[in-house]
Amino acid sequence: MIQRQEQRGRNRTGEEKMLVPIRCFSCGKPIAHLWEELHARMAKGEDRQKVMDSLGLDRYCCRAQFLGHIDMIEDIAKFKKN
Amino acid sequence: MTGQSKKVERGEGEYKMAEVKSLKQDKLRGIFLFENTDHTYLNTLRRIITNRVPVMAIDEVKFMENGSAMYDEQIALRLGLVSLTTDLESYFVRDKCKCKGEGCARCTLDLTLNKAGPCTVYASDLKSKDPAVKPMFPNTPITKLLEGQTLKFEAKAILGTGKVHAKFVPGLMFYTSVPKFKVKDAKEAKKLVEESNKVLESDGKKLALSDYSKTDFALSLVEDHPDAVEVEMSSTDYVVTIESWGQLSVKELMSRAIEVLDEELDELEAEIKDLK
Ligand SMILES: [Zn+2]
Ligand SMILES: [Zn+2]
């Protein structure tokens, strides 16, 4: 599945994946300051689910921003013309 | 924090002081339960809290060089969803200000960035002129630079409505309204308890919900046992919650929603008595 998301170079959302967004499109609520936390937790070990709730995402807007989204910006930043 | 509007006198007509007690604090969410209220007034809040509390954001940025994958729409898109802690008392909205929309010291502030590659950009590198004024969540990623790339710009903040831009809307409310259960059947009911998981209490004649947090829960548990209790929603009684994006605390987001409200309900006053 990743494989294929990274071929077409979107995401879930058909958004251009570069960073992780922001703020949540739906309720508005910033987010990206959890992400390198989401997954420096996940690679000790924790569950996706439970890091998620301690990190206070509770609506599924939110959770789906971080589930539907991969970090591409360093492979596209190779390939920037200066 | 009541609900009237100032020039109301306690105990005129049918009048009713609305009352909120907090049920839960956090740092960035407040939970109330409002009683002898209605929906029109707490939907107006709401109104008021997501588009006319002012909050500053990042307006204008201008790049002096991006060597970064993205393209300076993006970043500046970036940039200006950074929330900052927002100090009402110091600021002006611009077109409320002395200057008259040109910008100056009492409505601007000036924030600048200056990093060299390999490096992540946090909003923590972010360098604000005023020390009040600073990104609430300095580990928000605002983009990557590789080995010989440089990111370098000029930003100016301002103060600005959610009417406006969704960059300045300060927080999120949302209500439910309290439901009153009526027993019909007792055996039932008590059934009824037992499977709540203690989200329900009984004792013995009432029920009543323990945390106000899990009524969508506690109406599907009823709506699976229809012989067992009466439901009836309230609608005086809500459940509020408050959530801040980070620019004011819940205390000020609602404090500063109630004075916005007030100055409205002002403002159309005065033109209703100018109507002949
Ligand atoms: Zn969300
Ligand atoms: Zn000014």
The other form holds:
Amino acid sequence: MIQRQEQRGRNRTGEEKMLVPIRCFSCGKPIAHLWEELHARMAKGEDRQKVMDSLGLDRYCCRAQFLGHIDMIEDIAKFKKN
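Other form of same protein, the form predicted alone, not the form predicted together with its partner chain:
Left out here are the partners and the other molecules; the chain alone remains.
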């Protein structure tokens, strides 16, 4: 049981996972597939602005989905369904 709780919130590679919206809330552009590459490149130390430009995140509304996100999956996972 404890092992399952430790694995909650992680993907196959052991990295933290984020609940990324599939599409931008404002313009509707698909953005979920860009999260892993964006996160990996930023972890390597690349500039956030240049990474987003190279991935095609030109609109401010799409950028805001990644920049303004607060990962709360660990907090939400503490609550049980009735």
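Computed from a predicted structure; not experimentally measured. Superpose the two forms; the largest set of C-alphas matching within 1.5 Å is the rigid core. Residue numbers count along the first chain shown, from 1.
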- Does L67 move its CA by 2 angstroms or more between the two forms when the core is aligned? no
